[in-house]
Amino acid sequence: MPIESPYPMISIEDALAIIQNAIQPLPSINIPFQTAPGYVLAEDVFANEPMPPFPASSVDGYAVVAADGPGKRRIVGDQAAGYMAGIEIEPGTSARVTTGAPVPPGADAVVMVEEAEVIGDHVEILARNIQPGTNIRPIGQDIEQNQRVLAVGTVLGPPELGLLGTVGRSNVTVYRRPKVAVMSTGDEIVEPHEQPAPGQIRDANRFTLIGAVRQAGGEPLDLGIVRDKQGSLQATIERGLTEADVLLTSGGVSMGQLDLVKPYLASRGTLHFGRVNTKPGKPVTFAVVDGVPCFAMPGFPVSALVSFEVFVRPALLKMAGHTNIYRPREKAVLAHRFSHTAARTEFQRVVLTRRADGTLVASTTGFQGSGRLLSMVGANGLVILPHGQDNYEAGAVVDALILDRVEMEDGVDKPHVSSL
């Protein structure tokens, strides 16, 4: 008789809830302003002074009384930018002051040097309509004072570093990334840099994930290659449990004798679920072992990689504090026929580009086995077929994951803003 898995086969929806209810913001800390580009607040942040702090002029010109008009005025000094020249304008005087500069009291406009003429220790004003305010930014027209400038949640990068180094923020409180212990199992994996023996392959998903989980703002931690040996394996997902904030596996989920993840994620924690109604990726399992979140991926490259996205991915950026998690999704019209089985869901690896009328086209990448990591290479995102039907035909319309850039057919860039 057949071996049946002692898991049940769950939704994609549900595995998602399931993950989003265990899953929780990790706890903040407190580093340098600058090296903050990527992290998420923990905190919001108010200005304590106003920007500008005292009148400023926006030009290079000449600091005068708008009620004077145009005409001769007396130049009775400099003030540049960066100190207080200690001058003042009074009817029939002007001052020359640079972009950025403090405006001297008694002026209430700047002139721009090209409405001006010098002559000698005077200025002739050129412009007709001098208003008050002309070419001068107030106190607190950026910033007010006791505003807030950053919330809670904002993901930081140059134009937010740019505001805290304004508002005197030499150290900001942010939520910490998680760091992720990555390993791969299995005798039939070597390194890179070995030469396989008969029956061996090198090791693929070990480094895919590493990657992934950078991409995604996490810090991997690599556990190397672990033998099908019960010892072996216990003793390195205890290191990533005691090491890290999330551990994440890949092969030893299905249903051989050697594949041992499963039961001892099973019998030191809970086990939320070993199945999943989905293609690649079944046998994907998320357990909880003291408080750390557990992802065993399966075996195979393209199935470990999909999975990341789909299930990963989202819980990292949660736990970093994100609340965009999950990737921009659109309507795709297929350019081709699709093959597909009625039982699951699949995300099948595509290129995605965009007609004049911004209908978004998928084409596949090739063959979508599970062992060709050649059908993720190039793929800027997934089409969704959803069980219940067999192939779909070219113009069907599915959803689609954007996982990069899109660009137009012509071959014109199209700008995407892509969640983190």
Ligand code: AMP
Given for the second form:
Amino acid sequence: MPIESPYPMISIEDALAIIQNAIQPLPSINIPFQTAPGYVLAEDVFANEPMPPFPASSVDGYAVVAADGPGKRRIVGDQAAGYMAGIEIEPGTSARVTTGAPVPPGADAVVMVEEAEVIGDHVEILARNIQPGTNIRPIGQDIEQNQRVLAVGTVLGPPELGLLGTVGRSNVTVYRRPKVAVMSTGDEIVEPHEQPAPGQIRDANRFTLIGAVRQAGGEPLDLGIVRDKQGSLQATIERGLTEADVLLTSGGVSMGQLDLVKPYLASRGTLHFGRVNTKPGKPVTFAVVDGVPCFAMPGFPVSALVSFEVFVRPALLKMAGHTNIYRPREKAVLAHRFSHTAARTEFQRVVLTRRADGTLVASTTGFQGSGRLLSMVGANGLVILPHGQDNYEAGAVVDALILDRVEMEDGVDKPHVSSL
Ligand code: AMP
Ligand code: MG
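Form predicted on its own done; form predicted together with this ligand now:
Let us now look at the entire complex, which starts with that chain.
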């Protein structure tokens, strides 16, 4: 009699739903705004003052009374950016102003230097069409007083950081990022600097997973390599549970006698699932222990990374406050036949390119063995080959997850503006 796994096989959709139900955004923290790139806002941000806070010149030029029209004006002073010069403009007069300078009281337009000519202490206004407001940015043009400038859930990138500076927020409340404890398990696994003895191999998964955690905005905590021994495995898992928000293990979740991760997680908390109808990654496991989500990845390096991509990354993003947690998914045309077995839904690693007509095309990265990390190198997508059908023929249309930038099929990296 073959040994049956005690864990029921569930669908990928069910697994994702279970994970999403079990995890919540982490509590918020208040941090200096300069350290906040990539964090997600946990508060609405309002502007206390309007922007610009005073009528500001948008050019270097001459502040005038619009109704005076073209002609000669007496220059009564200078108003550069950064202070109030105390000048008043009356009909027939003008003041030199710089970009960003407060427009002196009395003036209602600014004429660009290019449209004026200075003769001694006078300026000759050449501009024909001066209207009240010309070249003046009124108070509140960019931001109104008390306007909400950023909403909860916004990911802080360059414009958001600039706005925080503008509204004077030196600290900002954001969702905490998950600290993720990462460990490799296996009696055969040694460190990269070591020479493997016969029967041993160097660790790949810790580095793959630490890199993936970082890319997903998490903070990795490296717990090293753990042997397939009850005691050390338990001690390291316990350390991860105490010190991190998420536990991420690889190896030790198959059907071997030394596969101790699942039983231990089950004994310590709630094991939500231990088998998913997915390839690679069938034995991927999810448990919650003492409130800490635990993901046990299979040992094969591709299985570990694809399982991370499909199951763990969305969870980390949700914990960090993101609402957009799944990769973009689009239809892709297979460039050639993809071999596939009907039993499981498979994520195959592909290079996606885009034809001029917009069609997304998928080509394999080669042999798709679960140990062959090279099948992930250069892959910018995963095609999803659903179960229930064997080989997929060239031209078949399937869903693809887009992991990275998609190039045009002709290989030309085009500038954004066609005249360049
Ligand atoms: P396991 O899930 O522990 O049964 O491991 C499945 C396969 O993945 C075995 O061939 C292991 O040697 C390999 N493997 C497990 N952990 C790692 C690791 N950290 N780095 C590279 N290969 C691994
Ligand atoms: Mg193992």
